[in-house]
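Have a look below at one chain only, the form predicted alone, in structure tokens format.
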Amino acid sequence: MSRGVSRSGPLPERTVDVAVVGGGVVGAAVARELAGRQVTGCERDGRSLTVALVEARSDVGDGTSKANTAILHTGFDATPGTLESRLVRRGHELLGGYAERAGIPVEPTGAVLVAWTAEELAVLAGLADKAVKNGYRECEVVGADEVYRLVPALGPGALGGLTVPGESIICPWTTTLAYATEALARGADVLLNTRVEGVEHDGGEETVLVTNRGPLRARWVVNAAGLGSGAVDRMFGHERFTVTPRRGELLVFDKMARPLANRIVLPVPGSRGKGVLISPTIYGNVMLGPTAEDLRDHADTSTSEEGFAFLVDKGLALMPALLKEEVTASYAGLRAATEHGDYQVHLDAAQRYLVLGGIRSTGLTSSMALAEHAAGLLAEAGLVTSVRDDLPDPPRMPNIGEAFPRPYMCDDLIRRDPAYGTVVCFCERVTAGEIRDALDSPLPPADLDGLRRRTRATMGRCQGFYCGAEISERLARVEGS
């Protein structure tokens, strides 16, 4: 098999070290960790780990992983002395170095966790402790005026509040495309439109990936498919955790209500989840969600008017002038609930298996940590493996982050290449050499909405209305070329 990228086609015969299944932001972080790897204490000694990322859909982070609340979260407020609690706090310090190196845009805007009831402002100093915990300090209990001071549009009757100030916001594609990215520079295969539909063992150290696009074997397999960690976990034999789909759907607002909301507003937590939130964006919006539903439905990403008034009511209470401004786009995501409160890790050095299941939304910002923690895992299994002394430098993402110069914005860029300096998108000032770099990217997009994660184009105030033809024309002349 050829490394790089494949789509189409049957897979060539080929055992490759590790299949890693889930190309999500955990599996492909999984997959760039592993491909950096050389196994060590055995007859391959030195020797590159072959790792094939296995995708079921046609772009790596399409599924979860896409829909994101693109937050790069403390973890303040995990559980104390979860694996969770343990892997965000590692992974908010890994992906942080990691964003600087390969240009994700990321902006320390801070959160206020805004309290509106007496029962949610007594809770408040049990947070700050429970952050203590957490191995997170700077958090601080405030009153109602600092509150107001830091954030002035919100709606009357907040109480207090819980300030922290390490949070931030981050773009969830171009980190899952920078890992799949490096992985390939690695010596990755990514393969993609490849699903997994079952698992045979052949009785020695391989097992055999039965795909729709024919047999994969692999000595190791990872298992990171999200929504789909629950099945892959049964066909190994287990039983462990059931993953129920929980639907949140989300509002976006237009730029010119970006002032409003200067940093992260937090709702105090509940039983279901972190409630709604009203948070920037990396790309200058404003979101507003998500909502919690769950589902039985797997793929069942529509968005809905129960939810649309549900989000409208909480607006109105949370930021009124908010709901004043133009809704630029509504969507919903997925995320992988399970009956536990922790993330579902577990080995099976007999199976020479590994399952990353019930990874939540704090999974972008745990992704480094998995990785590094699954790499320990198959240690002790036999895996063990060392960091390759010749590893590429990481790859440097293209900018979509609002608060960084993107191209248009560059004169000497626009001297060197006038295709940086010719508009394609308004909306969003997404040039040509933009879309070109994308479409010629060692990872480039399979369709129009893998485009619009690479570049923000169509996902402006007219949604494409403008641009859309002349986008998918150029698209179109890369896939028959």
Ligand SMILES: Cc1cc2nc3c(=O)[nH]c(=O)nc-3n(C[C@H](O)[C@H](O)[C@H](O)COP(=O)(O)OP(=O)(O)OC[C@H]3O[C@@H](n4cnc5c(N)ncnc54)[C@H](O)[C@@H]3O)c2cc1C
Given for the second form:
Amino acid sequence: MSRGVSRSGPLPERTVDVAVVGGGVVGAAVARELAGRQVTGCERDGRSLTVALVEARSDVGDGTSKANTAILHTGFDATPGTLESRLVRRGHELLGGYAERAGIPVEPTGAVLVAWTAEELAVLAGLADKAVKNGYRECEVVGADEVYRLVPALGPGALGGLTVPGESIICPWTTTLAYATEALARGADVLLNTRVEGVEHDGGEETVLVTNRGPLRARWVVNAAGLGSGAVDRMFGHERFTVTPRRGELLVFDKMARPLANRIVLPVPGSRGKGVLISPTIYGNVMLGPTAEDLRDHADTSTSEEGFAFLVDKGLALMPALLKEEVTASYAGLRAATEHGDYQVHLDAAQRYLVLGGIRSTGLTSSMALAEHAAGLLAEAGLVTSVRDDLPDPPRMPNIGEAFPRPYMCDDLIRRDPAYGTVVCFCERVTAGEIRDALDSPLPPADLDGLRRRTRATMGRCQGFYCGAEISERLARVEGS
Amino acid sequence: MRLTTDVAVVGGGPSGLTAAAGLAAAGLRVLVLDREREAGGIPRHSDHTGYGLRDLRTLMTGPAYARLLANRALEAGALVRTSAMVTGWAGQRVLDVTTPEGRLRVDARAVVLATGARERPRTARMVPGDRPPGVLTTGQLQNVVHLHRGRVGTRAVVVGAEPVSWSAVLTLREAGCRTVLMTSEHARAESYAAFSVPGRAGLRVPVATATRVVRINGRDAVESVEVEDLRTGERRTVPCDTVVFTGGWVPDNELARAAGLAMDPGSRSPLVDNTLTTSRLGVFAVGNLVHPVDTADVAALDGRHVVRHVQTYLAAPSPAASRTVDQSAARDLPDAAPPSGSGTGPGTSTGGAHGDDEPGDAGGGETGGTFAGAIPLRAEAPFRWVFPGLIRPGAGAPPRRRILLWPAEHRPIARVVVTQDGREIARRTLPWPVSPGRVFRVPSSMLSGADPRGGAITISLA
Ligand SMILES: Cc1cc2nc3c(=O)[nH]c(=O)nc-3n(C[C@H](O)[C@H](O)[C@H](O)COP(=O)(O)OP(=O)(O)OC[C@H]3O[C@@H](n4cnc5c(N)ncnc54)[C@H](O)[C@@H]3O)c2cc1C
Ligand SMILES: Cc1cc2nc3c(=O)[nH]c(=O)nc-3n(C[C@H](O)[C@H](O)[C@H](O)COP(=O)(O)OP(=O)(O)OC[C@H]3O[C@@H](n4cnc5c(N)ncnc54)[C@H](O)[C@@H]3O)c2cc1C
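The structure above corresponds to the form predicted alone; please give the structure of the form predicted in complex with this ligand next.
Below is the whole assembly, all chains and molecules, this chain first.
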């Protein structure tokens, strides 16, 4: 574990320039961005910003950021003129480029919205116009023949579609990990198992974050606490928005299903009933979902009978052949929905506080743009910074995408290091070398879930029938040491 | 690195090792590839007695059985490579393999697939709820307890009441975990009739029949499961800290599907005929891969059965030749049909073996004519699948002269009816019950009245 990561013990005593609350994809992107900046135009001119990423859980990316549909959106269907529309578009561009440098797997599969009713068909042209308003010009309305040519496995009854060639799938886990790893390399602290429970101001320039691990002093605070963003916002005395968790359940089908869905099949957005999508996943599976159900409990990521029944029903109509395949996994993610139609981004210069809340269903895509935007807003409030010129190269993340070479297939690599030829998790073909690397990485996993997000180990069709015991033992060996 | 061999056996479990021993003893160069660190397959971690009855005529523990079969294969001259995972195909009978020594490309004259079967985990059964650790399959449980000496909880619910479920109960007990409830969706426990894991009587585990698990509760650790009585719809919560999903077998068919072999939609296994040939010439399939799931000795005897068919194929590797060779063994089955113009071609022979005629993936890949002249074998409800899915007249009996079927329901009396083209060709009441969770066996002699040039043969219960 690198110096900057801490999971227990006392918090750093020094005052940090910026504390970022919430180590989801948004908070990690913000920490990475700010840790790469230096203060300009004041007495501390030229000094690098000190940044702490403060996360309640034992790992980054363990909240909503781990359980979504993982699409790198073009933003074609956003509401024009919103902050979300602008940041999704910008985020698509920024993350697209960053993914290439950092080795985050992205597959440009493209998407097609499919109309199943006359009403849906009638909406398509309007959606194409809206896409143009959002700055995306590649959409095209196509007939049913073309829809079936693009996705032959679709069930009967498709009337037409709208193609969105720019939609891609991305690895959400590697994205958050890359941001946090780079933030560390740039000198940030990553404080895990650290829950912000209150806020105190000492009258001066500093804010004291009261946490379960003691106080943390910061000159500036960025609230990126996702589902907790509303609560943290209230700690600062605001009553601006309430987060209502909107649960989305998903079914992930066996890799054998992948040829059925080589591109994303999107529902036509409409007022009547929520459609579900079918998407290839970056790990080589196919996913069906999500549902949409408002909850009270901010941590209830359980799956439900009703959710499954709904998805099976939808799936049978959308792609009957998919439902013949085995289900490999199911999960639920909670969208941080609010009563407002847009992201809740508010700056309070006097409090030296910025909230990036209510990032409901596009935050993976917009993460880097939100970070860029945050730096801009903080400058308006007086924290003027510029990008440092002594930055380390971005990390090169281990590839866990199915479409790119993985260690088990690389003869050269195995000859240099036999651990890469020792397959431990058979279904996902994860080698001993990759598990070792994850455990030795600057931001190692805290548990099996964390190891799974770094390597894919045990997330396959057998769910541990063969390798579960072996993997747990490898994990325990490190924990015990 | 490139290797050549006469026969590549993928999977070193009971079926693969037994095939390898026989093939090597017959003078062929045999290479067994297994992805685990040690050969032996599932019995390696099934640390109780109950292995070897039919193939070795003795009873021993799983680990002892695994070692014995591995040694026999080695003594016969087979090469057994462990930590060698076959990841795909580079040609008709060419395999890509990952090993710690590097990638291998194995060019074989014949391939025997013996990759086994595994239990469906909770996810594949779509049991909703929280997703805490402590939810396992028997396979994982036995790996934890026997191979890794790990710990489990203290109160378990075991889902299923098949033989394998009792094996899970035994393992739990050994690990200091009490089974507070076993559930079975069937009206009576699956292994009610004839179950022989020693000590079962002393286990005294309550079995809830006609019951299914509908939810798992507990965010960080299992706290309870919710079960539903299928007769009344009533639900109750059972406190526990461990849940073991047992049975619910699915073959490890990844390589078979990657090859585009014709598949049986009922069992999800590659379709084979009585010679255990798949739809790809020179590629055979044995063991629980083709009948998920039977006992290890039966899997092993598939391995013994396939030997002479592989030999026959290697002696004359063309479909026409291999089709008519060993008529001497054709006692139970209709004689070889003289090659006729039409017959049942590969196009019609790939149909489902489980009753409903969905095309499924059956048509996938080049059937290469290996099934030409073979008669499809089908099964009606309550059977989910039948093995083998095709009968090639004149090619001898299937392994152990048995047709294997997988019942979804219990029937106290087994009145078996065999028909072909609407004509009844045999009817017999068999002296063993139809019991879900275990294979139901029908003597292949019941097919001997079939017309070798006729259409599909159907097995049903009267
Ligand atoms: C079903 C579903 C599908 C989606 N599909 C897509 C998609 O295809 N493409 C896309 O771009 N987006 C998608 N999204 C949206 C995306 O996942 C979210 O917008 C994004 O993950 C939000 O990131 P975040 O960092 O704001 O929140 P989170 O990931 O929830 O991170 C917030 C973190 O803050 C921590 N925290 C909370 N309170 C405190 C506290 N008091 N102290 C310390 N830490 C705290 C939490 O533990 C958590 O880790 C989807 C979302 C869902 C639910
Ligand atoms: C808990 C439990 C208890 C049981 N108890 C009994 C009992 O008491 N008596 C009894 O007779 N039977 C018992 N059985 C059943 C018995 O274990 C199986 O019938 C038997 O193992 C089947 O043998 P097999 O060769 O078909 O497959 P397996 O034993 O599953 O062997 C398959 C082998 O293939 C290898 N493999 C798979 N894919 C690849 C690949 N791509 N590359 C390389 N290698 C690969 C695997 O590593 C494995 O070693 C039990 C099963 C279980 C799960």
